[in-house]
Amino acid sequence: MNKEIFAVYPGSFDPLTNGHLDIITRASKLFSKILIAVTDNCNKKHSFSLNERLELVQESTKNLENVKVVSFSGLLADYLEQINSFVLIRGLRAISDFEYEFQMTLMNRTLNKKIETIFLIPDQSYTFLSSSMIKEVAMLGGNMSGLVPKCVAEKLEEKFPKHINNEYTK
């Protein structure tokens, strides 16, 4: 364990979810530093503007004294040799994500060598959760404790009050 090397944590967290949280609590514990990285990728769709997700990912890390929430935009390849830091922290659930991750691995290596990826698995309670499901669960009135922080939950509760949104019931 090296406690001299920090690590980054990139994603879009459209919402935190406790899989995130998990991984970011584990990494938290293996490196000095963990630097949660919020992108702003053009080229999804958040329900959460940039500013709210850094907001509910530093609520959530408050209590973690070695992480750090900040935003980037570009190549994370480009962001990385910025700040110096060249290990990536990546979350794994499945199989499933074993062929995404292997392949963004693989394009970061190659836009700069100096990049190691430390794959982490979250606790087994978590390996079902994705930003999208809970979005899905929230738009449909779902029950959120268990899945994502207390402030995302109540931030989800906001964005997508419980009601019945059906055409037949009209």
Given for the second form:
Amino acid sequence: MNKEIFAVYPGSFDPLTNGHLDIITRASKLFSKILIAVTDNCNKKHSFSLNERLELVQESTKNLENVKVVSFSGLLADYLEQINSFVLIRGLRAISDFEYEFQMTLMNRTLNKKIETIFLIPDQSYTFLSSSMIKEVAMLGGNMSGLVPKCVAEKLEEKFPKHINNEYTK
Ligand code: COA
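Let me have the form predicted in complex with coenzyme A next, following on from the form predicted alone.
Starting with the chain above, the whole complex follows.
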């Protein structure tokens, strides 16, 4: 383990999935401290508020001692300067993630040359997961087991009550 460096895992986490958790767990074994930075992605319309997303990530990672969760607004590059930390973690599920991640990495580097991004690949059983797909399945009453942490499954059920599914099938 590199004891000197702490790394930041930014994301919108709308909501956190077991795929994100897999990345967080892997990163927590590589770095002395992981800061999960929950924020808004201004290109997306989020279903959960920033505070709800923050709480779900906090609850889901409470057993990982070296993981801390915060939220921020504004540019990630500015936030990293503010906390004086320049190592980013991002997950790569498939080749299709690469282009977006590549652009984001280079934009962050252009905004602040000190930023380095490290990519981790989740377990293959999570490579198909995305937050949008989770919400779609939850909305239609699908089983969330094995896909998201328990607190996220409960929140999804609260947000998307199962009767929506029944209305579809009437
Ligand atoms: N397991 C499951 N899903 C994963 C995943 C994994 N390991 N890795 C990524 N994903 C999915 C997410 O579920 C999400 O799916 P969705 O598109 O259906 O919602 C998607 O991939 C990416 O989401 P996530 O990693 O949570 O965050 P994001 O791409 O929304 O994050 C920010 C982008 C927040 C880091 C970026 O917008 C940002 O930095 N914003 C701050 C403003 C800024 O600085 N902008 C300029 C950036 S260069």
